[in-house]
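Single chain ahead, written as structure tokens, the form predicted alone.
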Amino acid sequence: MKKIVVIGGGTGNFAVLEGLKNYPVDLTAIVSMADDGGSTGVLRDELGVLPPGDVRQCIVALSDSSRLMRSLMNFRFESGGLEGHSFGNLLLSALEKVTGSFELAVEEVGKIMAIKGNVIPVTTHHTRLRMVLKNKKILEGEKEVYLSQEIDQGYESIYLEPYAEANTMALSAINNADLVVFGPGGLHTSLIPNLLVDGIVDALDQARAKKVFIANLMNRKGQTTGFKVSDYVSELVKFIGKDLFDYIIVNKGKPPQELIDIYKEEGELVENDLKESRVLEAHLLGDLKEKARKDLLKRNLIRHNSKKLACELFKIADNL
């Protein structure tokens, strides 16, 4: 059974994991610990716990439990003192307090949710993302970086504070992997933060595994405005030190113009400008579910189809 490690955070990880869990592979998710927005940010500040949000999403993606249990983990309170908090975030934080270990908390929730694979925080150090823009403005935390509309004007540095060492379990997973999948996800908020954790880049460099980068579908206005696939790769190479990617998966499908128009306030489609043998193009767009327009979040309109994405990844893994 091939061992596949998926590195990232947020909804990008969710799409990859949800599809791959249906294949005969040994699956591990290594999750960014830079999140500090929303419910996660409040729990970090008030309880001093590690950020549960991205981990929760990965657990739900890998869960082989009932639809009810998956819905429960994602249930978000809409009023009262718990307004804005998801049940899964509260459960993970409470278990961290009870066990004294975030890793144990993740393990126990994984058992409850009957996950098919492993979920590992990239670090167990309490750390925050920082970015210094060229205009000397400092963005404090992942939330400020995510909301910034100035990053595409240039930044001087991006780093974690305080210094964070990699989780030894994450390093072991990378070392033993047959395939490492990086992305899709927010470039500065979900992908690069993993590379800033000490030990991760060296582990990727030394690993015998083949490495895959999954290009994003959309650019984020003010952050990756005008980025093509080569720009994403180049940006990641700055932090890795070399181009390690054996494969680059790119969507070649185009969503309806209606969706592009709706999304244009937030960003545009990522164009593929690489014509190399390692670039694998496929139709990877998900279907738009029928909902009232007011219920649609723009960032969810154009998204990867988890089944199609997993199919392309398994083809690679199966031929290793």
Second form
2 protein chains.
Amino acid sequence: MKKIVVIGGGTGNFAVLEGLKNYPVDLTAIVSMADDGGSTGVLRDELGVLPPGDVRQCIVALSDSSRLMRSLMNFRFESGGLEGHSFGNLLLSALEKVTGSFELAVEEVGKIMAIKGNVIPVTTHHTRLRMVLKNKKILEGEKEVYLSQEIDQGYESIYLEPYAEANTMALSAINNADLVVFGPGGLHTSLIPNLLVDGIVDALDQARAKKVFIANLMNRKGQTTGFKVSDYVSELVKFIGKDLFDYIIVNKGKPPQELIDIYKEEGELVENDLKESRVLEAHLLGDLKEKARKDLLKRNLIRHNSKKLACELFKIADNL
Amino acid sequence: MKKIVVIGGGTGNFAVLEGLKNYPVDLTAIVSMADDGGSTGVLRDELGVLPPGDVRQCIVALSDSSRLMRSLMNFRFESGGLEGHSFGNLLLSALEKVTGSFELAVEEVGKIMAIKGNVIPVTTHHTRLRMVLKNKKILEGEKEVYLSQEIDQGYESIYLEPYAEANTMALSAINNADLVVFGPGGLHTSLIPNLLVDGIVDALDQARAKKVFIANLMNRKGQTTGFKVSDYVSELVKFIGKDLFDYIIVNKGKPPQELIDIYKEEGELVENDLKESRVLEAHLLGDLKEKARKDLLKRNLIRHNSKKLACELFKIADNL
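Next up, the form predicted in complex with a further copy of the same chain in place of the form predicted alone?
Complete assembly follows, chain above in first position.
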């Protein structure tokens, strides 16, 4: 079985993991530990735990357990002192407190949820994302970065504070991988925070694995306004130090105009400006009807279809 | 296998269930739904769920899963908006919200925790305990009853508000039982609230099962001050309508004087004043050293030993 490592965090790689778990591959998700928004942010502040939110999403994506258990993990309390907390976050944080180790907690929840594959926090250091904009404004934490509408005006630096060393399990997974997958996902909030962890870039550079980047479908207004596929790649290369992407997967399907219109206030479609042989174009869009039924959030209407995405990735891995 | 039904709630029947689960018996815990204190009370008020606390304790008592999972269920968050909540309570409440049914939630958690036996809420109606004291003071809710130090001055009435009908699963368990076990536990807070649920007393009256009462070790000051074993039985008989106890299990071991002294402010030892043939006296005390290591709460230092208690109960059941 080919070893595939997916690097990300947030909802971005949910589709990748959910799709790939149905293929005969050895799957590992390396998850950013920079999240500090919502329920995760409250738990970090109040309990001093590591951020559970992105890990929870990866576990649900890889889970082979009942629909009920998956719903339970994502269930959010709607009132009182628990308001906004997702149950899965509470489970991870309680287990971290009981075992004294976030990694053990992730392992246990992985067992409870019968996941196919592994979920590995990129670091187990308590760290926060920080971004200094060109206009000298400092964005403290991933949540502020996520909400900023000024990043496309340029930034001077983005870094983790304090310094965070990579989890040796993450390094070893990269080292042993046949294929490493980046994206899709928030460039500054999900992808780059992984590259800022000390040791990850070196491991990627030395790894014999082929590297794939899955281009996002949509730009986020104020963040990656006007970005084309090459801009995403350049931005990642800035942090990796060199262009080590062997494949770039790009969607060539076009969403219905009505959806593009609805989405206009949040961002526009990412155009592909690369015509190199490493660029693989395919129809990757989720079925609108199905998605619309599931989820009425505007920004979720234009999404990757997990099966189509996984099919492209498996073809690459299978031919290695 | 003999069918044993244990009626109670709270920490009282933890020892009974924990002990009996290691015997070849078909075990069912019928649990009071009147709890409204602590984490349970907050969840009832804020989420509108049924009280999870007593059910959680019974599930942990019957659980055959790892020590880690048992610790997780009893883990209490210590700070922030989650302060005071036990994780198991949150699990039951989240599952009740996700499934729309407390009974389904209890069943699912029972599966997750690999319990030996069944846990059945005595009713699935939302109800509260109310007690009117002789001095006309009204105690609203089990928590107020539990904390009151005036109950031994006499009360006029104790009832559930609103009216609560018995869970048919509870009636059927009583109906099919070979042995029904009452106590040990809080007389007004754990035992009587079960008898106040409409249908339970009739079911007990009609059941062919033998009935056992396990006498408490200690009286609670202001609640059952000066009660002897016969007083406990009389109080229960008042609600059941007749004395249907076939056996009364009484401890004959004496705790070390130092412990009785430590405990003096909370209450005194229950004296046995019954010399009938249905009274079974046995050494039932927990080992002090072991208990003291586990738990330094004063009122937990004088406790039943679950193995000794289960051994007495099994002897009765096995001879039926």
